[in-house]
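Next up is one chain by itself, shown in structure tokens, the form predicted on its own.
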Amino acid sequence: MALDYLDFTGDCVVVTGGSSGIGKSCAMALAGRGLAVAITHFHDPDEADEVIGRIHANGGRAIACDADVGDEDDVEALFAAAESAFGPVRLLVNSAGRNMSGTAVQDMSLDHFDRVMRADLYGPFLTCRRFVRGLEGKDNPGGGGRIVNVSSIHEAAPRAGAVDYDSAKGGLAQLTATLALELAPRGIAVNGVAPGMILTPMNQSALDDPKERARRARAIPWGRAGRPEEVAELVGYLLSDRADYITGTTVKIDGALSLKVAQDA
């Protein structure tokens, strides 16, 4: 995928969850534009090695770190590795996360709720905080930087059985908006993207079964599920210099699925 029409400030981007799904597509697209990329995986080195191998084969620069983004020490080690390899990190994509469990609230353990919150909300908080700290002082004398948080249309469109995921994504929307206000005076833009149904491993059953994919696509006004490469194009734009006046917003990319609320009833 080409992002050749875009210009970027700095040349190092951290992409959490960059070994799979939307994060993988973002990492590949940004590396193809010439950015050095540091991706995370969580105890799945084979997927990460495949991504890094493809980037290197195309002449790109990339490293992979085994990191739990909900762990403060792991996040510190991730950024330290990226800075050691490539210099200051001026771009950040938060794509790592867990999906909904389908568990009713009365059956959901606190440990499970906490695991999802740590991946989907604590993780972006910790990475954003470390990103900002890394740009303080002599390493970023001119200011500037861009963050994109990968959220979901379910930050505002809840589903039964998703109190874990929906709560985390709702919090992520407010994290994004609040950081945009706080960091604007320093020239650091913070935005979100909110995908609908995207054909990634989070929708593996739809990838595997064309009938299920077609059935679910009938609920989408645009008539199909999205592709991770399409989300990566949007993320790339929001990271680029062309998006300089955009901060504090979350852009939906869902084929108008979120507009179906209260229809036909």
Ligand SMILES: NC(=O)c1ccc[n+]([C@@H]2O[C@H](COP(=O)([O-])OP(=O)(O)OC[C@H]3O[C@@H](n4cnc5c(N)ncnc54)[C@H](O)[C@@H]3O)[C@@H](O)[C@H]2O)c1
Contents of the next structure:
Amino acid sequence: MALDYLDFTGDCVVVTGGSSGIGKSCAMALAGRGLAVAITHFHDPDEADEVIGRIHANGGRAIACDADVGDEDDVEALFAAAESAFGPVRLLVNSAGRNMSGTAVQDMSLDHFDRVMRADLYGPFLTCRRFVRGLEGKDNPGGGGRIVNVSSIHEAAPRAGAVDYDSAKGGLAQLTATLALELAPRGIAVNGVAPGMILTPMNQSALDDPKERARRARAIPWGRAGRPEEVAELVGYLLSDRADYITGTTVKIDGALSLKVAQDA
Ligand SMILES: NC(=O)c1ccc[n+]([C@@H]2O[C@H](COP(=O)([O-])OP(=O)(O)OC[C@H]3O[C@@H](n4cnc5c(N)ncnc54)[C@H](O)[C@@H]3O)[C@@H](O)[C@H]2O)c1
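Switching conditions: you have the form predicted on its own, so give me the form predicted in complex with the named molecule.
Full assembly next; the chain just shown is listed first.
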């Protein structure tokens, strides 16, 4: 079973973007280890119902909230719902996010840039802030808590046409590192995972078209794209006590794709 070697100290985890892709795999795996899970969906209740239904069918505990992670009120409502249903939230996974647009900078509206920033950078800021506020004082007497931010190898490997996404993920790397430093005295660990190409709806065309999938896999040294369940394994480890001494780092999970930067000149 996924993550079956792990123990968890927290009993409630918030997983943003938990209705789809990597977040969904995290939610399913963590619920399978006995954690109560609060997921977000983005105006897609059917997608969330499917995940919640599967968790409940397996005997797990889960709720879903419609939340824009870039909206302060939505983030407050998400955490209030999780705390009311399951008690203090001591684990957080930030997986919600928007992909790059492929738009050149001269053609990119501020509105568009802002939408990606709000999902991919402001969102983790708001959820991390609310997570930390929720663990102040009496609700966290022994200290502790763990956050995993789902970044991307493109936090450090830029692409033309991705000034929106790559800027947001670059900022997320610094958010992760800075919060790790700030929160270490409180025993709250903050780490990131940086996936390469993972087969989720964010890569829908590769899911749909085996030829495209094979073509893109040839660019990956490991010879294939990753699966969301593999990212969930890593996230689960980083959330667990086994990773106690790991904080302030981002772990790549990319089949060595990011190492191809600056080759073949
Ligand atoms: N799939 C990949 O190849 C890949 C690679 C690197 C990084 N990532 C990162 O992994 C994370 C998860 O992506 P995924 O592959 O599971 O894609 P996905 O599209 O399946 O999941 C992302 C989810 O985030 C939601 N979302 C978008 N904007 C939101 C907002 N403002 N508020 C709340 N939810 C919002 C989407 O509706 C979707 O449900 C993202 O942060 C993405 O950048 C993915």
